[in-house]
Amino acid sequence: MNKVQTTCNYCSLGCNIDFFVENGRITKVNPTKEYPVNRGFACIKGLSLDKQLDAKRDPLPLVKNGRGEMERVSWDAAFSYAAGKIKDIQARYGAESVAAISTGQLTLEEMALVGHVGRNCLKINIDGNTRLCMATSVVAHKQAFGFDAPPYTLADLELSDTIIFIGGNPVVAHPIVWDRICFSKTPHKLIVVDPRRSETAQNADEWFGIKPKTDLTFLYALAHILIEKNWIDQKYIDEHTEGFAEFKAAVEPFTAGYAQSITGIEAGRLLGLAKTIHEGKAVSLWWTMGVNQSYEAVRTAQAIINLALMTGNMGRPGTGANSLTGQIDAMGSRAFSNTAGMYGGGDFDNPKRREAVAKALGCDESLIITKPTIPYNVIIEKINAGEIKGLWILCTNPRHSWANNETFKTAAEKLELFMVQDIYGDTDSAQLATVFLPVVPGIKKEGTVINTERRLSALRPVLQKQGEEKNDIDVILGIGDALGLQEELKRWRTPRAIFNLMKACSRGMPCDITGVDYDALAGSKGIQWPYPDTNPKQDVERRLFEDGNYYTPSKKAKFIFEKPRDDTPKQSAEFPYYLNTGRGTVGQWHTQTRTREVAYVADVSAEKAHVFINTALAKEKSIIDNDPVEIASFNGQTARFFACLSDTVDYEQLYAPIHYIETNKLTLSLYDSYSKEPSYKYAPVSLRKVIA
């Protein structure tokens, strides 16, 4: 029996999973033991991961044919037919009339090759889905720090005496977080902002119930307190700061006062906690996708940096302002992907980042991209608009996924090519496609990822390809060779060669990993970056900013504020109530494409879309348990739910799953103004109940 250590490719912690193989068949699925992310615990989705062998697939792709149907056609036939059809539209409009989705579920070596091949080669624009859950922490941590680098080590959550999670649902979401927290060794008081009493609210010692989307006015209000009580680090803030007189001068209209009038906290709550905050030795604030996603969400990013920066709460250990990232790989495809900024970070305009690059890929600066790519939002709009006529999606489902996803429909439908790569032939997005290219799961790729805390980890075929069987580099490299980049492709062709590429341009960067050895990877207890060959680090959890040095010209992080919008949609008497999006149960992942071949998930969720209802307002309405229900939204959608009565939520909020195509059907097309991420948290809608 042979044991193969991988990475689960699931969310971003990247657990790691010993197999154990027996005549090409899985016969044992363990956590392991001493992998310092999960140590020996793992969730329902990673120990199902061998279930994505269940599903009965067609090694060959599909073609449109002129009748219209989905054709088969050999791997050759897809390649030639697919390159053919890019040339022409690329002929006919231009380079960027052609673009391309790709996702964080991809291995780094994935997304630095499709890079390679669609930014340098063809010179069109690719965005991630990255863009719908990490782009608000990215910028955020861009312009307060200088470097998109999270800073912390999971170990903090361990060693936190104050843990605060805003947006954030790690019961749920992140279950090994939810574990760490649960059996830390140092006492801590764990406090919940969020609109609704999530799953980790109801285990928290404390919750603040927000109205929604008040976020920044409830953090500047705990700023002014802080200020106004001198509960802050003066000296951290004097050394290792820039921009603190004038974010005080900003924050001094948000009294206490004020705050309870637009997020409904009452004042001596607010005084409260701003007092815990002042009294903890290791204060950590942690965040994800309610924050993130929202139409001010770098903004509330950076007011949670802005707290733990005057409160000294930086670089030690138990501290931070931390990020929690939502898929596997979304580190590195903000570091790697080759879209918004260049490999190993750095702006398309820096001349000597650009000829570093241009050195570490052996090929002449002309050939890289001279300018970041449009996103997600844009490139659906410009297909829209009639300008893109071809759309290349990688491992992602956006006619589910993306927000007010009927707007997605419309586009899939005026495109010329719709290219969708992915594992399933069935999903909303694949039922669209004039091509569909088959390809493995992870269990039979290899590569790399990096997980929410900057830790390489392997990627290792547990199960070898079956005769026609591709992975993502195999059809990546199948249509780049049909394009006729052989001689641009000839050193990208395995996933150690694309490593080390990779290592190469990160070379003197914040994310260096030129230290790290690819093969050293596999059965590693991962390693974060920076890890550079001249001074690599032999610690196994490793935090940033320790020496209070940041990453910008100054080496100070800086204070970065801006004024709440009041420009949004809100209540009215035709949309009366709020709708709040986010995740189901611990089973279901995303658009729910590969965690229902789990029976134990399929069992305990819903089959239907739903949604939870306060008990007040469903009493009201007449409504109960299961009665079909019609939410109409701001945008001038429909959909139909099953109702779900529960008072966790508000009287005047809704909130519906995410894992439901109906959900984003019914949410805005609103986005951050910085890193143009949607709005999913957040849509005025009204209720009415069904009658048969």
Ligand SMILES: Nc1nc2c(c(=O)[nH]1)N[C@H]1C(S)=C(S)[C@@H](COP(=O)(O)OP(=O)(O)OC[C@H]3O[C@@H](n4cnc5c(=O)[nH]c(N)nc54)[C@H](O)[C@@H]3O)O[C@H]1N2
The other form holds:
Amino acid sequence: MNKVQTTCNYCSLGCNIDFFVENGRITKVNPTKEYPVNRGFACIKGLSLDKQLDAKRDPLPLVKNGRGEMERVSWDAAFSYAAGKIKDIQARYGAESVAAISTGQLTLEEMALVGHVGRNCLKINIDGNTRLCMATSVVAHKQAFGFDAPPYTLADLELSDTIIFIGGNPVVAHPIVWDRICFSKTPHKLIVVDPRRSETAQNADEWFGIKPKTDLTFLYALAHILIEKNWIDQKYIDEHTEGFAEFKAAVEPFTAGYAQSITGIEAGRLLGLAKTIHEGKAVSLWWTMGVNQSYEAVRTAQAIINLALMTGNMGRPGTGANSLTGQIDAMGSRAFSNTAGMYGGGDFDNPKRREAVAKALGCDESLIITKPTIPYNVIIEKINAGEIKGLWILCTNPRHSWANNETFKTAAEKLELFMVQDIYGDTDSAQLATVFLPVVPGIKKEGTVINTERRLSALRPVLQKQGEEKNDIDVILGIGDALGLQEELKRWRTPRAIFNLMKACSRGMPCDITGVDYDALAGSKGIQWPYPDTNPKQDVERRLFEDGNYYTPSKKAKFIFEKPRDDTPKQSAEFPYYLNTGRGTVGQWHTQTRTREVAYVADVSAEKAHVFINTALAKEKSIIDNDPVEIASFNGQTARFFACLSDTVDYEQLYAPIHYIETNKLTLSLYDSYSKEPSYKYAPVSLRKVIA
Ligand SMILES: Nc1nc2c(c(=O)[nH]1)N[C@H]1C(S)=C(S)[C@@H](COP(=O)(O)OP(=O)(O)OC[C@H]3O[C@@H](n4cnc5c(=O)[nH]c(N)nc54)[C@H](O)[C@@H]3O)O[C@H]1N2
Ligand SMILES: Nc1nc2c(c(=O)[nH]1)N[C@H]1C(S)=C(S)[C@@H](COP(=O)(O)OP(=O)(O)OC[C@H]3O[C@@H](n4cnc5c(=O)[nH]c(N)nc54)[C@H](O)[C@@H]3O)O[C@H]1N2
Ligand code: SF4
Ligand SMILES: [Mo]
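Return the form predicted in complex with the named molecule of this protein as a structure block, the form predicted on its own having already been given.
Time for the whole complex; same chain goes first.
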């Protein structure tokens, strides 16, 4: 039996799993005992990675023919068709009339390669679907810390005596995080801030069920109390931060009484929470999508950072203002996709970085794109406006996952060229494609991913691809070659070669990985960045900012703040309730293309779109469990769901899991001002029972 250790390519924990293979067949699946993230555990998704092999997939691509039918063609024919069409559209409408959307679920080598072909060689815009997820944290980190750097190591969960989750539900979304909290040997208090009594809130010591989108006021009021009581770390503030005096003045009006009127949390409870933070020896604050997916998300994330800074809860074991990522390689896409910043970080107009990156890539500086991509929402708007005529999507399913998703449908229908690169040909997006490029799943792929705590981990093929099967690298190279880019791509032919290019780009940057050896990463415990070849620290767990130095020019972290916004859609007589959205169950993954193959998941999750409704509201409307209901949204759309009565949502709140396409029919085209991340978690809606 041959053992292959690889990385689960679902969530951002990046658990390692040992697959045992005999005669080309998987015979045993064991979570890797020695891997420091999951230590012998894994969730149902990681244990079921092999199920993605069960789909009867055709290895050959499809191209829409003159009769409007998708026709099976050879790989060479698909590559030359795609390349010809890209060139034709660019010749007629300009370079930027083609765009691409990548993801945080590809390996960093795949993302780097498509970033090179698309951005450098074709001069097109490429955004990541990380925009839907992590853009907020990226901007918050860059502005406050000087670089996009989540500071923690997962071991901090077990070293913390006060664990505060804001807008995160690890019981469902980060099962290994939850596991590590449950088995922590440090006596601790778990506090959850979430308008919904989530699975994590149900298991917490304290739950703050705030009104939706009032986090900023809640956090500023906490800061106000901490300052008023002098429960702050003045030494840390003086030595390692800037902007505190201005912040102090700005939070002055946010009294506990005022906050109560906005957030619905009693003043006394807020005071109690401030005291708990003050008394904690190691306070860690964790946030995910409840914070990131909002119209004032960046400032909310920074309000969390401000709390950690002012109480000296940074850089010490068990502390931190910690953003958990979502997709397996969100961190790889942030640092190595050539989309919003250069490979390894830095701005496209920074002459020194341009020179260094060109040298690392062994190319002329003029080849490197000169500006960041336009964001995801602008790409979709420009397609709808007829300015963008060609779109290539890789490893993402926006017809389902994009906010206000009917706008994606209208966009896709306008495209002259819509290339979908996916492991399944029947996704909601693939059904609109003009070119479908089938690829093998992660279990047959090779490359590197970076998890939520900045840990690089190896993906290694458990099984080899067969016959006509292609992986993502093959397909991107195939299109690149058909475009005539052989010279530009000569250093980019294998995952190892691409990794080494990225390594060279990272030199001297905060995310320096020059000390990582591509081959030695396989079967290892993974390596957290930074890991420079000049001083590779051998410890398995490392956090950032232990010396109090940040990546800003002054080496100090910045207090950043702003008045809460008051210009966004609100509940009204017409739309008296609000729709909250998020993950459903541990076994369900996003648009459910992959997890539908897991029989156990199918057995224990609802087949159709459902919405959680408070029992009192349901009673008022004579709705009982499983009744069909119709929800009308502020965005002008309506959708049908099955009712699921539950007091985990309050009277005004409806909660719809994202795993059904109906949910994003109702979400808004509303974004954070700085990160352009969609405000997925709040839409004013109305509700009625459907009478048969
Ligand atoms: N099983 C499973 N696991 C996953 C995924 C999956 O699809 N399925 N996806 C992965 C990905 S890509 C991501 S990004 C993560 C997401 O992980 P999480 O962010 O933990 O998941 P969500 O359910 O989207 O949202 C978390 C919580 O935010 C709350 N929330 C809504 N509005 C507000 C608000 O105004 N304030 C506050 N404080 N909270 C609010 C919601 O009620 C919800 O409980 O999960 C990852 N893990
Ligand atoms: N309302 C609402 N909407 C949301 C969210 C929310 O909380 N609320 N969350 C948002 C967030 S955080 C995220 S991350 C997005 C996720 O949104 P998407 O990225 O659109 O969701 P997935 O279902 O993960 O899509 C991944 C696609 O890649 C395919 N795939 C899997 N493996 C491979 C591979 O190796 N190669 C290729 N080429 N394809 C592969 C899968 O079959 C699938 O079609 O959804 C966002 N949408
Ligand atoms: S917790 Fe995340 S990385 Fe670990 S097995 Fe589950 S989905 Fe995979
Ligand atoms: Mo995500």
